[in-house]
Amino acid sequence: MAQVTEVGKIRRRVLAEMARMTYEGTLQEKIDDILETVVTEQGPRYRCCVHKERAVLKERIKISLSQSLDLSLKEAAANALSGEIVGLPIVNVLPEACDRCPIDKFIVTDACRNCVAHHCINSCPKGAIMVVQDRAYIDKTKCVECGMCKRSCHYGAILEISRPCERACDVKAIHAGKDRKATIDETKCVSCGACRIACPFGAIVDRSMVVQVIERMKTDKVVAMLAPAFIGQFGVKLKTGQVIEAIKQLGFAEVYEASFGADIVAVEEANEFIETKDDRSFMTNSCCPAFADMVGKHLSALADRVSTTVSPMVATGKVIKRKDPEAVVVFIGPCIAKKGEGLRNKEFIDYVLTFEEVAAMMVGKRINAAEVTASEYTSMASRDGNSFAKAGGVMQAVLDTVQMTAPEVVVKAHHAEGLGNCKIALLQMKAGKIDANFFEGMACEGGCVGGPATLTDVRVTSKFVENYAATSVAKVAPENEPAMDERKKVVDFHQHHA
């Protein structure tokens, strides 16, 4: 299983609670309780008081209404269960939790010798440094954190320490303000959700929309989409029977897998590729919205390579809505970008929530998956279209389609984890080191399977996504025949920038 940090099960017992207090209609009444349910006078302390740790835990609630911090709890939670959502990032620093990481970023350590050259004086723009008791020393009002005097120092006597959110984020969105507390650009970030997962305190927080999915639940017909790497997610030994009942019980009229839509993808971005071949000298997935974002918000020249087909996620939504307009579209997965771009898509998905927070819900709603009885099931996708979970499965799927429809065609075929890793293969490619015409890029390492919401080790999650898969009827994209219906049935799955 995947390591549970006490940051994480903070988040969860959070979750739940708001969970719990939702489907049993007292959220707004008893909200304030849960600063005393989950924050105890017995402890345990991870900061100087009670009151700190409360401070905390309520910013915590806030955002995980997806409500402002400058309300009161009642208040947020008043506005949350009518639905509102306010236009908050979707990842946040809390302002209370983020006091805890070392303000000085050089530190002169114990192997200082005082040597005659001083080269971290001599080396140092600001004359920020000197030398007291033998020992040199750096004034934080003249430094200017630029780490000079950190390389000439020939005794590596001089420490350089990092944030880890800092040190996390491929991105360099994410720096300490003047106050010294974490701040995010959001004209660089792209919501990976990779800093959040750093932070050992807690500080970052992604908002959440599991009480207003809960009320309109009450009212309207959802439908849930669960992503690829939803196998194993809920349990390693249930049966997929058993998770989609589960699903169900919390409230959900149906039940979709967006791989469902990962076919329709993988056609899509075939014929894009055949298509525009001879226009651009590589064409990448579009699939991830963090990839996507990073190519869009910091290799802008390479944006018109980005495929304009759309993630499996809206084509899914497309076919659900097309089908009944009024459904209320939830889509499930591991991913906290998804929640950016279902929002630049709220004609076809209404809501989206990590794997984390379903089980938080099941949780809140006293479902044990392990209880239920399992219904006879399969899946909606072929073995390339659930694929799509694990690196390298979206390039496959796309090596697969144009085989099958346009052998002739040669396709090269390149890919890679992690934004850091992606960006240096884009810019490989672009400058011809890597022989490649297309390129399946993830955010995060293994693919979705190993996004920064998911409840199960990547390893483990990356198996079970290839037995499942292996059991598919449908072996390639084209051979899913009902996907391949609707497929001709929606027009357009492809974005339109202006």
Given for the second form:
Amino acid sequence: MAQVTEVGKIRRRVLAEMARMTYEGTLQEKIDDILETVVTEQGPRYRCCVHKERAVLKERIKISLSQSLDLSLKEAAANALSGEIVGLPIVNVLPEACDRCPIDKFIVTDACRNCVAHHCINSCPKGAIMVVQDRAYIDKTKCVECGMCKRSCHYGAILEISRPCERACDVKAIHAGKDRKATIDETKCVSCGACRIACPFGAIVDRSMVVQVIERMKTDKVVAMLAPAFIGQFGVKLKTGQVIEAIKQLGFAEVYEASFGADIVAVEEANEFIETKDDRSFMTNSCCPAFADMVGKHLSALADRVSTTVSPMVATGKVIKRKDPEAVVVFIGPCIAKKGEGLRNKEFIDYVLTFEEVAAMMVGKRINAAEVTASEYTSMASRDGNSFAKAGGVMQAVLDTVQMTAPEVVVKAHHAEGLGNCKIALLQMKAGKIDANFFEGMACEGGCVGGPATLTDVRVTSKFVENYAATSVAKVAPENEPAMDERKKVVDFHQHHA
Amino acid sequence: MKKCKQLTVEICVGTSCHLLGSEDLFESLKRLPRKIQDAVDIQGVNCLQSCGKGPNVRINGLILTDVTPEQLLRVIETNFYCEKESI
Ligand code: SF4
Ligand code: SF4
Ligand code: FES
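Switching conditions: you have the form predicted alone, so give me the form predicted together with the partner chain.
Every component of the complex follows; first up is the chain already shown.
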């Protein structure tokens, strides 16, 4: 996580207020109050006036309720309270909030010498460049932002400036539309959340199901499943037993760790690797939805390299539903892309929340995890299962498992973090430039501990996860007996495509 | 011997303040000059009873709310002083 910005504080205050009202049963009646409590008359003000600020906030609240922007706040609240979730994309641009960053993509700097060759003028396919006051000038009404002039200038005098959201998106899914507002191309977006972090106006928001989950807890048995990156997220001074207790106090009947399913996944992927290694030049993990989505949407020729094994989230969901089909399963993680993966696996995952949202729920219910009495707690997973949270962890888990179950098989593993880096590595692997037959791809730098909805610094939590993993009794996945037992009972842990 | 004023800086690590960025405050203290760091006693506290207005800090008993890393460094630097060398 980057530093908590003013934008981040507003987002978190809104979530906490929504949670408080839902717990207290006053959301429907009081939702409009959030506009006044989060944006006060006295400021601080980030936009022109209090009205603009509140207009943005309204949109933010509606997306956070997973409701359409066309509704009034009261209607949106009513729908969310009745459990409705509309078919919005996971990551959305708030039309009111986007500043339309008035950026001229290509600008001529002082370095222009008005040279005789004027390659820029010659290179421009639209005749958009002329000489004005002894310097090249780009006519914005003709410029189509192709970048030919920049490449042609021998002085490097033409600069390319891009919007923060565009620059952050490694799969080029976000662009300025005709009205200069950012728009996300759903056919390209993999819901990684990088643009949400990058936008200095807080104009990009992921939908949330906080209200739906709190309502559900009033009537049903709701089970929490913590992503392995949870260690250290709710405060570095907390004991794990305190976190577990605080989560139960929110209204969750039981708490599972997704790393339990990670142990199953490690064994399934190791087996899949052994069985298919002669049929494909390499295999990749499937657990990071943004990474897997990128392969599907942008490198479809490599789609068959992605393991068919389900993610630890889905695997653990299958285990919980086998034991209790009535249980409502809520995954809690650092990840925005998991919200989409959850929707694609409705049978096993009812809702997906982030650490940020869950901490906001604690604040809303006035639970201070630092003051909660810790219970005794030992991890449900092996060291390797817990290490899924960190970059390189999945790779290590699969390596260790293959070594244990089929020592004669050679695994040459390679890994990358960040979608752009993953893409480059995959292309090199495809071209045979990297000598490896297993690849781990993580969309976030550092792995899930660096996810977009984390609450603690990635280096700090990475260390915490390591220490926590070291406390596991089982070292490698096959040694986790309860998980191996469940693996036999559930039988199928693979995704079957038509 | 030069005597420097002792400052007690208590940063709230309660859930509300954590969510609003108290971790960044701890991190920012590393940017203080060495001699100030040595004279500052940094502690985490579980709650300063001003939740929601965080991140909150108590310096020598005085509570400051909605503190940014920059503000915290400035407050510490302006309140820190050492007595002149006595002969
Ligand atoms: S792929 Fe990621 S950065 Fe690009 S638009 Fe989607 S969420 Fe934003
Ligand atoms: S690395 Fe982890 S947090 Fe980031 S997108 Fe992938 S699964 Fe989500
Ligand atoms: S949690 Fe910081 S003041 Fe209560």
